[in-house]
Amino acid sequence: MKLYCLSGHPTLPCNVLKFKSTTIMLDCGLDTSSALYFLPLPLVHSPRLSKLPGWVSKDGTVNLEKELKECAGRVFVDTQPEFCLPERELLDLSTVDVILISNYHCMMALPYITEHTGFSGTVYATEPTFQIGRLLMEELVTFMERVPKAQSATCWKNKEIQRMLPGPLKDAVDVWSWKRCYNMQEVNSALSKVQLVGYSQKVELFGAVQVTPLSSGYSLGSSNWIIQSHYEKVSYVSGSSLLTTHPQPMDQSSLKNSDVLILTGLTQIPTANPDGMLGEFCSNLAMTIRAGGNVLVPCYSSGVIYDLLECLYQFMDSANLGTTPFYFISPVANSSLEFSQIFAEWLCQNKQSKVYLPEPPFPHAELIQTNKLKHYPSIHGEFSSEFRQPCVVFTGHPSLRFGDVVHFMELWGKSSLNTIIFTEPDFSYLDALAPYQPLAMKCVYCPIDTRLNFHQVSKFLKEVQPLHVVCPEQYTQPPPSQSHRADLMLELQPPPMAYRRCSVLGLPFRRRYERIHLLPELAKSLVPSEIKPGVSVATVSAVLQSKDNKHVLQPVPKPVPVPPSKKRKRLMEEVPDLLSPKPLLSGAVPLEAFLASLHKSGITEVKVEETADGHILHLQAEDALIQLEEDATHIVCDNNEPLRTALRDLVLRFLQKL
């Protein structure tokens, strides 16, 4: 059993498992953190950002001033955002059976593995996933194709000239995985590749392997997975929550007993309590509205967002900002408010009882129907119209590169009335700003994540016990910026097995067993011999038929006797009746009887000396021996075949024939 790492990022993984004859692909994450060597692409002309100076080399060898620009500082890329894709070169993609998804942030790059590589199987993922990762993919394209960049900047990427960038472009990794954004095409050609499974529900493969997604309570849909034989387990646990919010609760039970449970997707913010940051959250937008000032919120088109609105229905009224307006804008902001009140039955059993009074699960409904919560696909139309100031904004995308959160950093930026509110903790927030500088409004860091932290991931391994861990590097030590926080990783026994980008791991665990079917009749001809109280034992002769990763015993077949051919004289020779096996030998020789019986047959000079096996009995008169070990008995004498044969009867009469 093998494991290829193809990406190094351990929220946003991509692995693929070899288990018995299936190839199976868990996760497809899209690092996008690459977005922030870029510039921002902007909706509305930016006369700031079109006349930035390009990049040229100190010692003027190097000109790259139409793919480099200089800005506040900092080198970067002016052309459209490229993302970081998992490794392609590490093994044959089109050899991959079926890809499993765990959760809508984890399928991105979905369609750079089934539309480019030859892929050809099935992937699995639960109906929340499916639709709000196609908003997620939708969204992303649209922010790309509504300010189209036509030429492509790759001359920096040659190592030679990489090494001669300013940091941080020089020391960005990978570079030439690094790929624009599929288009709608692709999209809907990867998503007509995805079958819809409900948690619990078993998917068998080819025969081989069962899988089964379990519930993770980290977001609608979300899923950890169990792929098993008959014999051997293991757990992909990939983005799993233990707090109480929106989605189902995590299903812990069904995970235990693992032989191997790999372990990705744990929190970016194990420091950060996601009540504290919610709170933190609610105050600095209050302080900045009732000081006059706009709050800007960057952040995806789903998850967190339906958390932040339940919270701040909640906390408005109670902060006397029950007037000020909330807009959401995204291309998809309608369907994902309204997918989330539609997938009742993935969510926790509070929500879920709410549909059936009726009522909304989500409060955000009441908001938009009393017009404090306004949804838009762009800040063009209809927005521009009703747009009134101070508001709060919610808007994508959180790597402040592309989308309408470009207008409103360059529409807000100089007062410091305003703020932007960081709660999505996938990017570094200062290289998010670092286009931005000199900015004058404040800046507030409330990452939310409610994913597993190291204290209860410690405690959730100990309760579901698997005999091995396998988890990104990252995981098993402390944070480069806090390395004297020894709590900050983990620390099992045995220790957990670590992948990096690219690595290749041999899981520990042999395949011992495999299940075979008897046919009725086959099973009717046994004779069962009873070798120790309730113990038996029956020896059969069959024919062995694997197909399809199923494997039955049939009876043996009887030789059907061939009439001699007529043209040939010559005799067909018969087909030899089938020797009935050899019987086996059951049971063990006990010393002292076998001497008696020995004695009795007048051989009495028996020399006994102990081995670490068991016992070696020399016949001094008849120059011969005899090894009694636990499983085989040997007798060794030279050219006296009737003391053998004798010799044999003797250890026979010990032992059961089966």
Second form
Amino acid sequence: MKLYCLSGHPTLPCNVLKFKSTTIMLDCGLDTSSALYFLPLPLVHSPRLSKLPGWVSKDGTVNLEKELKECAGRVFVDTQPEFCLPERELLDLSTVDVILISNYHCMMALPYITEHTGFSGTVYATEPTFQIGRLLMEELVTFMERVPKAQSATCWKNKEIQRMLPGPLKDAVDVWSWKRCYNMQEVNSALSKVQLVGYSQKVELFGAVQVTPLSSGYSLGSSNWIIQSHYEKVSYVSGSSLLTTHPQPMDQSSLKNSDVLILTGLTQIPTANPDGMLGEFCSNLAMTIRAGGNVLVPCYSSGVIYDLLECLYQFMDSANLGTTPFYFISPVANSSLEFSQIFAEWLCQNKQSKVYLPEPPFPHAELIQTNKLKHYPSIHGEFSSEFRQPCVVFTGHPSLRFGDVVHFMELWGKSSLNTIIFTEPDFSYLDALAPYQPLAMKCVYCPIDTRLNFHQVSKFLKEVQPLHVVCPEQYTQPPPSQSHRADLMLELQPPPMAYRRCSVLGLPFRRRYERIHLLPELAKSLVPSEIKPGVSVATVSAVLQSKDNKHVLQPVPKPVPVPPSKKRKRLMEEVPDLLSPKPLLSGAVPLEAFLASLHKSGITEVKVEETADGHILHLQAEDALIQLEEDATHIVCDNNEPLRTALRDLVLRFLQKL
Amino acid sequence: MESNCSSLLSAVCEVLPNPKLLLPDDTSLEKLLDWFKDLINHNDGQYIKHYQPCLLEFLHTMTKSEAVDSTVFSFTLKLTGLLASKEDSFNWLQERGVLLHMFDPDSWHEIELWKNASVRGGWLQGLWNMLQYQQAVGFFCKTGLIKLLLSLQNDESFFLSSLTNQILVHVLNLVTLPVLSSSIESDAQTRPPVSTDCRSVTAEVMSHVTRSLSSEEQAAVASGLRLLAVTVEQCRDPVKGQLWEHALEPLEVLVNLHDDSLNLSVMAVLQAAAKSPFFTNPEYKVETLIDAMLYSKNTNESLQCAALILQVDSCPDHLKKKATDVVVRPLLCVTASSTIVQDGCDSLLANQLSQKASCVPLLTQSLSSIADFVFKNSLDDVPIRSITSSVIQLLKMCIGHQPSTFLRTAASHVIGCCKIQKYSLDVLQSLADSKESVDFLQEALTVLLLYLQCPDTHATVFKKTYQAVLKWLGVSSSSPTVLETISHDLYPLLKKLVCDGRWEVRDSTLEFIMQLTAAFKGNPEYNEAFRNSGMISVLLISLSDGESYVQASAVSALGEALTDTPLCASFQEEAVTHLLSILSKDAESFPRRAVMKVFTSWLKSPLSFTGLDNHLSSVLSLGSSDFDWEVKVQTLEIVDMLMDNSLSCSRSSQGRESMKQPLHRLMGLGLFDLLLKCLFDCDRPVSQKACALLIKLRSVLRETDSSEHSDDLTLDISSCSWGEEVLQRFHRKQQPEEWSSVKNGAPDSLKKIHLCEILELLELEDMQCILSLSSDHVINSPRSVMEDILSAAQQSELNVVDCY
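Form predicted together with the partner chain structure, per the form predicted on its own context:
Now the complete complex, all chains and molecules, led by this one.
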């Protein structure tokens, strides 16, 4: 069993598991943090961004004026942002049989994998994952296609040139594998390969293994997966949460007793407690609004935003924010808000029960009804006429490189009354803000990451007790910025196996058993004999049939009586000759009793020699040797067949026959 | 009333022995007992005359009745003891065998009664009531009741066993009284010498203690230790010493046993011994025993012992020093950096600190003891410096800000631990008073601000942090760095925290702002910084908070901020408008109460509040018609102040003539109408206060010239709620016989009555007297209690008839 690690990002994993005869890809996350090296894509013409100077090396030898622009003391690539894909050279992706998706954030690289690699398998995901994943992909494509940039920049990627570049650009790795965003057609084609599954539904893969999604509590439809055969169980834990937010709670008990547990998707901000951050979010928001400023919340269009809206719904009255408008701007804003209300069966119990009442599960419906929350596909059109300040705007993309958020950064960045509150933990907020400097706007960083923290995960692992744990190497040491926090790492016995991008791990367990079915008529013919209390054995002679990774023992066909016609003759030839097998012996020869029986048979002169494995008996008068060992007995006597037979019979008296 | 009581009492005494009687409630018999106790203790002649024969007869009846209710029987036992506390009744009871019957359970008709805890409790109470003088003690000793009493010392009910301990101490003190020192020698001579019975009682108690301490049963040991602790603490000297000598041997065994469950009891004994004079006597080995506990292998035990030693004032310094070391060790050990070799941190302690289950309790105990002795300032050579820096480090560790320490695992136990945070903040707060605090000021403020910034800080921790911040800001309140910290770091944080989602945080933040303003009162730089910080508008916004507690705190904070701070009139005006709207519209009472308090403090303030003066009459009318009695009382407080200001001022300065104008002004404010309305208010505190103010007003008016009482002071009673009441009194006094004729309508001439006349009409002193009685004085009177019992007795008879 092997694990191929195609992504080094702990929360955007992409691993391939070879188990029995199947090749299973676990998630295909897309690392979009590479977008931070690129200039923002403004929706409205920005004089500031269009007038940036091009980059020329100090000595003037390298001139990349067209590709690189200097902005706020840093150099950015001036083309459509590119993303860091999972590794595609480590193994032939066309051999992947299935892809299991655990949540909508972890499927964003799907089109890169399923298209143009020869992939011909199936993708399994739950319905909300599929639907919301589609929304996020559509949104991403729209963001990119709305601001087309014809030229692509590749010169800077040249190793020699990259080495000379300033700042973070110089240290970017694997830049050649970065790719531009896919298009709508590729998204549709990729999603057509998705097969929907429900929690706890068992899916057979070629009869060899069974895969089952379990609720992971992180987002709508998010799942962990169990991959098991009859005797082996591998658990794959990706973004999971034990907090009571909107999704169904995490199913922990089904993950018990795994041979291997692959652990990914822990919280990215282990020092920030989501509740505290939510409080921080609300108080900063209220403080800004009270002072007459606007609040900008760069966020994804699904996920934490539902919780933020719910929290604000409760907070608004106590903080006197009753009249402040909230705007949610995204090409998929409407669908996202409405989808969340219809996935009743995927919600937590509390919200599920609301489905039977005349009120929607999420309070954002009420916010919309009362006109407190308004949603628009983009800043163009209706929004511009209805826009009222001070207000709160939720919009993407959290990287601040594309999407409507770019416009608000340009619009509000100059006033210290306004505040930008970062809630998504995926991007470094300082890097995200780099091209907007100098910025007068207040910045607040309250990353809300509801995924498991180290404390919860160590409790969880104690509970489910896997034999081996595999995890990204980042989890085996404290975060670099807080090297003194021994509590922010996994400390397990035995220590977890760590992986990084491009690792290939041989998983530390060997398959020892395979299940084989006995047909009833064959079972009936067996004669078990008890070799010790509770253990009976029988010999089986049968034909083993293997088909679709299932093995069946069938009775040996009886030799057909003499064929009446020629037609039968061919069949006769295929039937193997049935030789009744020799009986199998079991038991041990007790030395004292054996000597006594030799004595009884008239063999008196026996010299016993002790060896490492047993005893050697010298029958001096007969000039013969009997070697008694734990698993073998040898009788050595030259050309004295009667003696050998007699001795053999004596030995056999002490043994059982099967 | 009292004459009727005796007939009631005899009726009650007749029904009480009936076992089928259902008492109205559990407390009625207790109330009766309280009444008797009052009568007996005040040696009221009435009692002797009216009630004693009947009660004695009742007791006599009870000795004869075979079936009795346990509650009534318990009452009887207590009453017997109470009556026997006076010698004449004692003799009467003894002669008729009542005493012996009551206190000897073997002679009861129903021996099962003893199993009832309330009966045993009654027996103990009765005994205690009785044992007031030598004759009763003699009776106690002679009848061998000590055996029964000692058996209750280990009673399953903790209340009974502790009551027994108290009685035993009382008995020991009584039986050993004659051999006391010279001060009462003359008295002792008149007493009979200590009888052999009494001596045997002392001996019994001592052997009981020894027996209990060496018992196999833990419950017996524990109760023995409790008795020992109480006797060592409360008994007189010879008997105390003797007891200790008896108990010493088994006690030594117990101390060296280091049994966790007995620890606290052993500690209590040692603490009592440490406070007693024989602490210094080496024969009594108190110090040896304490040493054994202090250096026990059980860290918890040694910490508890150390904490106990530090509580004893008279403890010698060397022992205190040892104890301090033990107390401080866990704190120093957990915060020790890896580079410093910790000699104090032995492997045992380190091991316990590495385990979560023991780490948190150890640290909290250490911290609470430190906070205690730092607060009491009980030792001069306490290492205050290292404690301060350790506590600051520990606080940083708790929020994950401290780099690696000697004990890495311990660090992970304390991260996010609210309990340790709270205790550490307590210590830090008390350290602000130390001499060395100035050197740590910046560091302490930094860590406290970190706590205010940290989004995970628990609401209760916030509260403690604020208290500590306030204390530390006071260390050097005039220093420019402190003021800079306040305006640059603290104000922005406070602005955010008043927007917090948790109301507790908003509430404590506003409270803190109020305390901060109060603490820096009169500091011009602070006032300047406060004015420029925009905090006032933050407070004004908080006035409309959704949570009433928070609103109330915002009101108080705003009030404090505007009280001695000269601010522009527009701010004042805005604030008054806001507060008035809360007073008139708010549904919850806390903000309204706060508003009235603020108005009061503004009126008291030397700065003039022109903004408020124009609104005084609406404040008074809103306040007096409020639903909440506290608001009304507060309104009367304002009235009091207004009266004081205008009347006393003019009386002292310009003589009698000038009373006219101030009275006229008060009349204009509707103040007299308000007072009379409040006098007849349904809430007692309101009427009480109004009554006191009216008496005050009356005395002022009596002093002034009657010619000054112009017609302006005439009140139109027909339109007032209190008019009817006054009218009734008027007629009752004037023409009682004509009263009936005018009952249905006041003639025109009576529509207006002069204020002075009204005040003379109302019998204010009588009213005040009635109002001063508690509101339940009627239902708790003995008459009412007995009537209840009697009606219950009738009811239970009726019920029997109803059912069959």
